[in-house]
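The chain below stands alone and is given in structure tokens; this is the form predicted on its own.
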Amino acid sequence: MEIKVVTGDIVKTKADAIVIPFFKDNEQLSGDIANIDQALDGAITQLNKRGEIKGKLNEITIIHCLGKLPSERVAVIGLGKKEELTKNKIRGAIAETCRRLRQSNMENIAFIPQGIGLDDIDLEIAAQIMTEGALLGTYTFQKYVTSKEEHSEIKQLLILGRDDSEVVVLEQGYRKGKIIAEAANLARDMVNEPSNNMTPTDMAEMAKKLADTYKLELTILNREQMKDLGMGALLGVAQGSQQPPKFIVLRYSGGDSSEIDVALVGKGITFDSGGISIKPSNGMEEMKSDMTGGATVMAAISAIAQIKPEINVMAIIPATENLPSGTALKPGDILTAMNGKTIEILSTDAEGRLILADAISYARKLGAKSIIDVATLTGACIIALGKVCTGAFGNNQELINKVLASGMEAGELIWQMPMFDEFKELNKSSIADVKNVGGREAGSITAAQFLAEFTDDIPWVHLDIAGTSMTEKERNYQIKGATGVPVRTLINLVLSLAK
């Protein structure tokens, strides 16, 4: 889909469909919608009186113009009550509308900026969130489908400004929205790939492609280099697989100093069988998505490199498979992490925290001033928060607050979980410094407390995206499969830290 910002009058625009908003309890039409209604001989007013257009959120009504307007159709989209409108509702409404028009084989559509003056929405923000909604909502992953789509794709989407000065501002918002949405879609692509085509080596190749495209510094450590650094936890997980592990580091330098302002660490288990503590076969195919954290931080830093904030950011991805074999890690084994701490293995299916332990230790060694890690870490987080919220855990309330605010701005719901010292006791081992499972109770919290053992009190936030990384149904701008959460949150966070 090509998105363009142009000067134009929606009433005079020629397209397969022009799109106008309609609010619930809209008693009197005004502006563009009134002019369109008049050209259609009061069709919108009549449909509203009959209850066929109610203005309910995401309600879409298509009216054929029959030569009364240059456009062939008018799509009236419901935005709910005006006082309840939010940026995220606009994203969702734009996404639903674009999919509906695509299903009707409409290839050229035009919008006016939505929600101006409401929920702190100005022209630039309107263009950004509309672009995000359109690109996220029309995402598809059809790489391995050989049959043709039943509908055509939207070829062109126009965002109309009234004059050249408006177009300049809208263009800025569109560019930012495009970068952010395409980053989320990149993460979706990586996660939706089958694990045979998204191995640790494939992740490293993707990192190289991003580094070349966006001028990022790239380091890829092999098994021997990891061994030299003492990454015993990561190598312990990797020893059951024939695929070589990769420790991927991407670096964006936008600040004045050489310090790493923030390290984004992402879990990169490209397939998780559970290892010797093997998972049930039912649903195991979804474990190709256990590298979502790694895909997330790679996509986020690619967008950051394009937006160019004045801040230094590092993305770290420990990538490996977790498989059972004659050489695999076993329950009862003891590993030594990069920071020297010893770990008793109770379950080889609690492997994500092991590879993150070495990645966080690496970020600390390089002097990162703050760390955000992202991982599909625990089923316990799904029990606690369902598939609605990402769980946030951390040791610095100021940084946690910034993460929560960045998620709210992106429309990605995040809920802070407790980190009381009493939970830490559950991870104590009698034969090592710590064990990798704290028991059935508070499983997402004890997993976070395990990670905290390796942060050394550096400001740190852990995001458990086990429930939010995938969705089983299409809703608003989320499409079945990988969601791209929390790419946009991380981008917002880095931009806020840069300010």
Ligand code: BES
Given for the second form:
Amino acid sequence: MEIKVVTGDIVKTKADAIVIPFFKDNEQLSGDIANIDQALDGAITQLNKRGEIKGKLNEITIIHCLGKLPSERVAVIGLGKKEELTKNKIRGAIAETCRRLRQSNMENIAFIPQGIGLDDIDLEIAAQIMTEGALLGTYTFQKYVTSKEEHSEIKQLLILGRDDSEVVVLEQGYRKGKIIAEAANLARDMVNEPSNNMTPTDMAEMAKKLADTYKLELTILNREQMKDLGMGALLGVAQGSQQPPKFIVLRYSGGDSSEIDVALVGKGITFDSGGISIKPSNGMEEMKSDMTGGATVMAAISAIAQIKPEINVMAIIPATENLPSGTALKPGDILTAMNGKTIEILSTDAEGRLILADAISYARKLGAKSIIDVATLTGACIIALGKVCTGAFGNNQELINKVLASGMEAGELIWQMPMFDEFKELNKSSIADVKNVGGREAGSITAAQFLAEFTDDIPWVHLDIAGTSMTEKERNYQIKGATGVPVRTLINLVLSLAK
Ligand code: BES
Ligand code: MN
Ligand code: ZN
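And the form predicted in complex with this ligand, for comparison with the form predicted on its own?
Everything in the complex follows now, all chains and molecules, and the chain you saw is the first one.
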């Protein structure tokens, strides 16, 4: 889909469909919408009176113009009650509209960002969220389907400005929205890819591609180099797999100092079978998504490199498979992490915290001033929060608040979980410094407390995305499969830290 911002009058625009908003309890149509209604001999008003157009959120009504307007059709999209409208509802409604129009093979559509209804939304943000809704909502992952799609693609989406000065502002919002949505879709692509084509080596190759395209500094450590650095926890997980592990580091330097302002650490388990503590086979295929954290931080830093804020960011992705074999890690084994702490293994399926232990230690050793880690870490987080929101854990309320606000801005829901010291005791081992499982209770918190053993006092937030990385349903701008969460949150966060 090509999105273009142009000067134009929606009433005079020739397209397969022009899209206009409609609110619930709408008293009086005005401006362009009133003009369109008039051209259609009052069709919108009539349909509203008869109860066919109610203005309910995501209600889509297609009216054929039959020559009364240059456009073939008018698509009226319901946005609900005006006072209850949010940016995320707009993203969702635009997404639903684009999919509906695509289903009917409409290839050229036009939108007006004015009058989208939020008085406090300026035109720049309106163009940004419309672009995000359109690009996120029409995402597909069909590369392995050899039969043809039943519908064509939307070729062109016009965002109309009334004059040149509006176009300049809209263009800015569109550019930002495109970078952000494409980053989320990149993460979706990587996560939807099956694990046979998204091995640690494949992730490293993707990192190379992104580094070349967006001028990021790239370091990839192999097994030997990890050994030299003492990454015993990561290597313990990797020792059961035939695939060589990769420790991927991408660096964006937009600040004037040489310090790393923020390190984004992402779990990169390209397949989690559980290892010797093997998972039940039912649903195991979902564990190709256990590298979502890694994909997320790679996508986020690529977007940041395009937006170019004044800040230094590092993305760190420890990547390996977690498989059982004759050489695999075993319950009862003890590993030594990069920071010297020893870990008693109770379950080889609690592998995420092991690879993150070394990645966080690495970030600390390089002197990162703050750390955000993103991981599909625990099934317990899904039990606690469902698939509705990501769990946030941390040691610095100011940073946590910034993460929560960034998530809210993106429409990616996040809920803070408690980190009382009492939880820490559950990870105590009698024969090592810590054990990698804290028991059945409070499983997502003890996992976070395990990570805290490696962060020390550096401001740190851990995001457990076990429940939010994938979705079963197509809804709003979410498509079945990988969600791209929390790429947009991370981008917003870095931009807010740069301010
Ligand atoms: N990758 C899983 C967590 C997960 C489960 C993510 C379901 C997405 C959906 C993680 O490595 C894992 O297996 N965690 C164990 C920890 C347990 C052994 C302490 C879990 O949650 O069961
Ligand atoms: Mn696991
Ligand atoms: Zn895992």
